[in-house]
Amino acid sequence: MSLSEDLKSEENESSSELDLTSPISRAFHVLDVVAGFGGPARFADVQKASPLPKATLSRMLRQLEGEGMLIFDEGSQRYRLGLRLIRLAHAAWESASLVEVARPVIDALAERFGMTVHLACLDAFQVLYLDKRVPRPIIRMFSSPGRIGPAYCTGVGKAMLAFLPDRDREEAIARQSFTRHTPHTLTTPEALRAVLATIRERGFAFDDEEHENTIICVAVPILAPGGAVLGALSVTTTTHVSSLDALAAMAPVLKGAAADIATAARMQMLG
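Just the chain, alone, in the form predicted on its own, possible?
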């Protein structure tokens, strides 16, 4: 089980001990329940996972939606985490240890290569972008700190999925949407498994225009000494500027940078 999963498990256990007569405790409980599904959830699903009475739960969901902490999709009749909550989460990540210790490393990578550098982690088996450095002129792309992206068709996502324990990796694959974003997107679990096996062998991943046309990258995982996946780093550009072969040549430097971040994160945790 990963560190993030341990923390979520502890949070779920402690939430059962909360006095749910407190409005703020009920609010956090409902947010925890919705977040625990790892994707949009129906009212009936939330109700099954919560001890709150139906009327109370319905009222809490409406209030959280009104505050921007949840979003209710009328078409699918499902709740998902709101943008306000994501902004707050990003603010928390800005001061988190991985972002803090990685900052000088990604600054140096951006200056060395003159390309976009991403720092990311997994959240519910999707990519959460933690930090980003952009060159001049700026290349417009999907990613931005605090934004959630797909794991199966991004370099950082695949780099992290490849190094998960077998059981977690299979669960992650099962949770991918496999939506086709470009002609290069992997659209089946079998195709993704084959690519992840290759990534484990060579130690780095590519995004070969799989999420956005013309956008390519090379990515490596950030691994704790025991092999747990802490996050991922990538160098990203466009097909107009570079090629996958050129990006592959950067992989050794990127691996060294990832090792430096993992070491710094461990020293901070111990210190």
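Here the rigid core means the biggest group of C-alpha atoms that line up within 1.5 Å when the two forms are laid on top of each other. Numbering follows the first chain given and starts at 1. Note that the coordinates shown come from a computational prediction; the quantities given were computed from them, not determined experimentally. First, how it differs from the form predicted together with the DNA.
Annotation for residue 29: C-alpha shift of 2 angstroms or more between the two forms, rigid core superposed. Relative to the superposed rigid core, residue 192 undergoes a CA displacement smaller than 2 Å between the two forms. Relative to the superposed rigid core, residue 46 undergoes a CA displacement of at least 2 Å between the two forms.
Pass me the form predicted together with the DNA as well; I've looked at the form predicted on its own already.
Here you get just the chain by itself.
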């Protein structure tokens, strides 16, 4: 814990009067404020931390929400950073010049010494950590987060589609590309609709080599108490080491895990 959690940003913002003339500066400033707040921020929180007038902030926040850079949670009346930012994030991190080339070196060091390895660079006279390797497997990571994938031919995608409200589900189906990736890929809306019905009954989804040969997975949706689709969870393996039957046997555990996450998410909303 201490080894990995000791990196909180502590030093003050370089503060010196930001410009905030152009709308673009203002937009990023607002994002910084929301990000800096740590958790979901109310309008007033943002206002307190920003010199911008109320009217301007109000419009800016809603515009940023429209852009997908912020998410406004109706329930808690709070803004948090949006998914579009995570996508950009991923791309930024991937293209951070050192990250890519340093990866194998960092792996080797971590293994050789059995200790935590950091890669950093300087940004505005502070240390910006770019990568980290710890010897034990613990850990969240960022190789997938930020990536996007097709919904119609992945386990998590189908698990979520299946439990969408009818209206949304049809719109989502209409937006799928139905590109064939493997012989098993579902390539028509009808086929997908049928599979989704099965998933809805069964409560979990498979990916039976639909996206990539030999890759199979079982996935469950994470559903809010009201039934809203929060996300999905999957366990992936290959046909070489396991089978759909074996994966199906895991489904109950996965469902329990999804329920746990939904509960925890609910707690977080209230807390």
